[in-house]
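Single chain ahead, written as structure tokens, the form predicted alone.
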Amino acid sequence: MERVIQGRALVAGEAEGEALVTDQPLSFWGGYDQRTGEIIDRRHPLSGQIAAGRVLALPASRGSSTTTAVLLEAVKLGKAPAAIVTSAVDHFFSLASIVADEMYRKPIPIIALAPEDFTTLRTGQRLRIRRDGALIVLTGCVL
């Protein structure tokens, strides 16, 4: 059984993976280890979690364009999230994905959900992202 949430594709793409969800923004500069995919901001609720290969759901990035640089390096090293889901348009995540596509042919799907839809996501759910911005929650599948 599936539940479909229609989002807005900021950078179109397809991905599937385990959700890693937070209601707190994250600065990738000093908050994300691009060599391992670990969230290293020790004050963040996801501290110590590995986001590489997972669908990272967070309301937005925090900080500046350095988020783009760190995320781009994570893509290059194969340690980026499989997709990013936000509750608002995030230009820094989108820019990183667009540049990753140009440089490495490895875009990260980025979608924005309505805030009320975003709050229904839970860590451990299996999520699938479609090119049209739809997010499919594979119901009953919590890892």
The other form holds:
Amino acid sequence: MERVIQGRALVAGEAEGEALVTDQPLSFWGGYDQRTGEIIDRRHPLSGQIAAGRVLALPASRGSSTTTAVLLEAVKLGKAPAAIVTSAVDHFFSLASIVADEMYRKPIPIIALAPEDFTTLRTGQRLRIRRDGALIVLTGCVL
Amino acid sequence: MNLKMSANDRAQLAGERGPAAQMAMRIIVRMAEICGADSLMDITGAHIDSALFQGEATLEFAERLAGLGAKVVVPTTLNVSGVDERGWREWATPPEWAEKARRQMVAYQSMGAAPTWTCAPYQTEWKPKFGQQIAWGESNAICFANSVIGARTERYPDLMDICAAITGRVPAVGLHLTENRAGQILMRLADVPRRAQEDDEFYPVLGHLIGRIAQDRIPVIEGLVVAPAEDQLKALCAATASSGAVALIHLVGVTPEAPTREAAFQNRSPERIVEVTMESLREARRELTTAEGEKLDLVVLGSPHFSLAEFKKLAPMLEGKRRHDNVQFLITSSRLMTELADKAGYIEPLEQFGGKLTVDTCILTTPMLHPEIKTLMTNSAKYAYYSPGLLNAQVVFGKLDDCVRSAVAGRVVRDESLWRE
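Please could you give me the other form, the form predicted in complex with the partner chain, since above is the form predicted alone?
Following is the full complex, with the preceding chain placed first.
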């Protein structure tokens, strides 16, 4: 059985991966290691988790305006999340993905969900993202 | 597509101003659609954070634009770069990093941006004016420009600030528009005495607390009974923009758009009212320190970049003293400020003290520190906030005099009298 959540594709694309979910915003500068995909903000609940290749779900980015540069570097190094799902329209993540498209033709999907949909996401769920911004929760893989 | 575009916008998008402007406009237009903008608007100044070398991709982006002949069309300043162009050899900066970071500096200078290399552009002659529409990067500078000066900028991320400077256009949204500048959260200083409000240490601590509570909302702070100095407001903004995504703070009776609480809220009601107590400030102050014990390797000042007034304040504290052999003492600042400080005679006491200066960059944006530096002390909430993650270091937050005393003693010394219950 699948559950479909309709989001808004801020930057469209297709992806599939395991969800890594937090209710805390994150600055990628000082918070995300572009070489490994590890979350390195030691004050953040996801500290120590690897987000590379996963669907990172977080309310929004926070703080430093260098977040975009870090995400662009992570895309180039193959250590970016497979997709980013937010509960607000996040300009920083969107911009990094747009520039990754301009530079490398490698945008990563950035999907904004309604806050009430966002809160249903759980770490470990298997998520598939469609080009139209739909997010498919593939049950049976839920931890 | 609902975005209204001018003839000039369409010309840029069609490549009539060259391929760099075309690429920049393509990015601006896609962002405008994401933001839900009806139209684009003119800016008359920009501050570029993108010049910071972050790796191969940011360098490629810079050299792609420069190679396509990009030129800025508005007065544009440059934020910190990834290397102290002249002084990096004194530190642990790898030569390969220095070379790439320098190439990135050259690329942005070739676009016509001024080589200010500072995260405090509001303390230079390029300081914007009240009401001026600008596109700034660098979170502390954005917060200062909006809050303290009343200039208008959104939080421009790296890679977009330069697109705005090249096209002269931004999406007409967010903090550019009066209606979006109203306060949202009221934070009332409850039992914070004048003595605390007069202390430099109060401002980064308050800022850290504001950012954590406000997150991405616009806070209005009520209950200040003093007129904070420019560098105190600088410390407040930098702290707030680190712990939260805050781009605008209204300080009632202090900042230009907040002569009264009603004006700050544009006569709307606060979404939420939060009492700021000495207890909540004590907790915020504790959060800024991660190190335990008294061990200390480096005292570092100057995030945002140390100003002339800060050099002036520091110089007499250093006279006749010398740092402990085991503790390094570093100030990060801009070329301009250090030249002015030198002319005023403030650098000599620093050198006699055994202190060092780094310009163009800061400890967070260039790999200059030796790995044996494990514990830092600073009066900057921004350094305190980011050092654990970016430098894998422990940090002690303390006021300026405590930083100096600790450097002399060779161990952490902090005056707790302001914070005692």
